[in-house]
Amino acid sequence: MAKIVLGVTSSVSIYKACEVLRGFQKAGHEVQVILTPNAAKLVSPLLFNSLSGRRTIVELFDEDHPWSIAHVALAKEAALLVVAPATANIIAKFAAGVADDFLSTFYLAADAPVLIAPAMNEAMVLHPQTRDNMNRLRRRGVEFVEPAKGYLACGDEGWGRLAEPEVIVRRGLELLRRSLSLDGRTVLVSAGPTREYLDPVRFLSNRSSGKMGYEMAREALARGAKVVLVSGPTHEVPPARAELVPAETAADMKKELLKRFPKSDIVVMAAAVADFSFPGQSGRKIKKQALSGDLKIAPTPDILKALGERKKGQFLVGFAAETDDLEANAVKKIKAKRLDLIVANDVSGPGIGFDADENQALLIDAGGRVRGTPKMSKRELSRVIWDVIEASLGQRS
């Protein structure tokens, strides 16, 4: 039984709060209600204690119960945060991170999935600032169930209608099978790029920014593994239930790589690993009347590789950035590395790839077969590529 936290908003479609509750419940689960406060005042709190059997959050602060503190407990019970109705003014409450009543202060606190469900005017759905508010939370990972056509609270006919209960169920549910789906499996992930010295000043490196690497761990945190996120330098905040390895260099990561991989039932190699690296590193700064035009350069250990040629069956997974020939190339890495699926993206291409916070790519994996994806935040992307590798992991079951 998991528990399951419903936001209801003051939509005058709340009644069908109550019939998603009743069938979260009917599915074995634990619902705790949180109204936000012109919800209360559409529609009793009374009602909602009655259904769930337990009482109803309405204010952030009450003197008779500690909900200011609750909010915190609560986001570490919670398996998922659904919010059905969920109005204009929530949305755009989560899209830019206000936390004025106890909705919205519980949505910045939990680390659950988060279902929403819209209910409003058609032209407020349609609102570009409505589509945009929800567009950016989708890039940070929230899901939503499409509001439906219909016949309106304000005599119109639409979009805008919020979806029927038994949908909203059914995509809470699979959410919360999802979360589950990776629970016992240890992945390993590198991401970011590394730093090769020519002094201690200078150094070879690249423009990944990590991205990629930190919405795969998050995304398998969010299915329930556990993650050891090994990161060359980057300004990314990791996820907060991650284990952080730091490496700076190609040799820190192969150390730090190998250690660990016996022990890890999938590797993600999103990190970009620097090609070269000087041989005759200084200890002090070099002159730039000392720098020849000549620098010696030394290929650095291919990790990949290495990784591969230990392989027992641990699932492995590599990323290629290229800038020709995309799939081509990709396939001949994944046959020199014996990997199970590589990951190609086209970095010539504007706003994705490195540094961007979109990416379109080529799922390939050991069979040959290939999956190509649209443009996508590199949080969905990531859910993608984690959707292929489960797939791939039932298969060989």
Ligand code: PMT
The other form holds:
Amino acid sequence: MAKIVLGVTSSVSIYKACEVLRGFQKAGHEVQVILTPNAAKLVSPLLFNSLSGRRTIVELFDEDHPWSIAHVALAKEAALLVVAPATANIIAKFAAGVADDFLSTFYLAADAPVLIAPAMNEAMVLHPQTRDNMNRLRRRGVEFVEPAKGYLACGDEGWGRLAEPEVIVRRGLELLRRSLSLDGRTVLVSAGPTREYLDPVRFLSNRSSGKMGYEMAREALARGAKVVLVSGPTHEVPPARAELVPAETAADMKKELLKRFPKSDIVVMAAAVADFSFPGQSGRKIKKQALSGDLKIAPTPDILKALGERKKGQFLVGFAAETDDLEANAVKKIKAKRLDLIVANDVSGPGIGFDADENQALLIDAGGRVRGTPKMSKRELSRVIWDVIEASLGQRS
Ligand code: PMT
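Having seen the form predicted on its own, could you give me the form predicted in complex with the ligand?
Shown next: the complete complex, the earlier chain at its head.
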């Protein structure tokens, strides 16, 4: 039995929230309802109290229990947040991080998967601002049950009707199952660039921001895995609950990954390890006059190859950053590094690959099966990649 938090906002379709609540209860889950103050003007919290068997939360500050920080306590227990119906206003608040009532504050405090079922007038749901807000949330991993077309409360026909309660419940239960799909597994992810120093101030590196690897780590956490994130230097905010291991150079990264490899079930090598380093790095800043000649470089260790050679049942995922012959080059890397899956991205395309919020990839498994994805946010792509990894693991067992 999981604790599901049902956020209910002020739409005329609010009555359907009762069926959503019942649907989750029938599936054996406990439901805590949060009504926004405007929703509480449409229906009494007492209705949801009697259906849920729990006191409905409306106010951010509870006069009866002024010492309890309820949104934080509830955030720790919640396995899923479903907002149905969701107004344009709550979607905008979530997208902007505005926390001025219990529900919007809870959204920021909770780490659980989030499912939103919007309900509003057609002009509002199709408004570029609303679409923009929804896309911002999607990029952060929030999922939506799109509203349906039909008769609307304002008397119009069009898009904006709340999806049917059974559809919302089904999607919610899918999310709940997925939130445990990697439970018990240890996932080792590498992310970001490495820096290969010439002297204390100069280094060779690349444009990797770490976003792809961080999103792979975030999605693994959202699926219940224990995650160790070995990261090169980035400006990204590390996912909460991941064990973060900083590694600056290829040699550091190799050491940290090899140490943790035996206890890992799945390894995702999204880092862009610099291919060359400077042998005999100087401990002192080299005078620029002394740098005028050719610089000697040497290849860095191939970490992924070393992991492939030591593989004992681990599922090994590599990335391939290519500008030419994407598929053929990626296939060669599967064999050379003993991978189970490679995620090949074309790093010459605009708006994808290095230091972009979006990416597009070919997912090629060791059996030669190729799946292409459209351009999507790195979070959404990580979801596709994890679905493929899980399907392959399912076939193994
Ligand atoms: O970090 P972002 O800005 O979000 O960008 C994402 C990304 C483009 C960096 C990412 O999607 C990606 O493609 N990562 C792999 C980059 C890379 O080094 O590709 P490669 O084709 O050169 O290497 C193949 C694989 O071998 C990679 O898994 C790489 O981590 C690994 N490798 C490479 C060199 C090396 N010395 N040791 C390695 O382990």
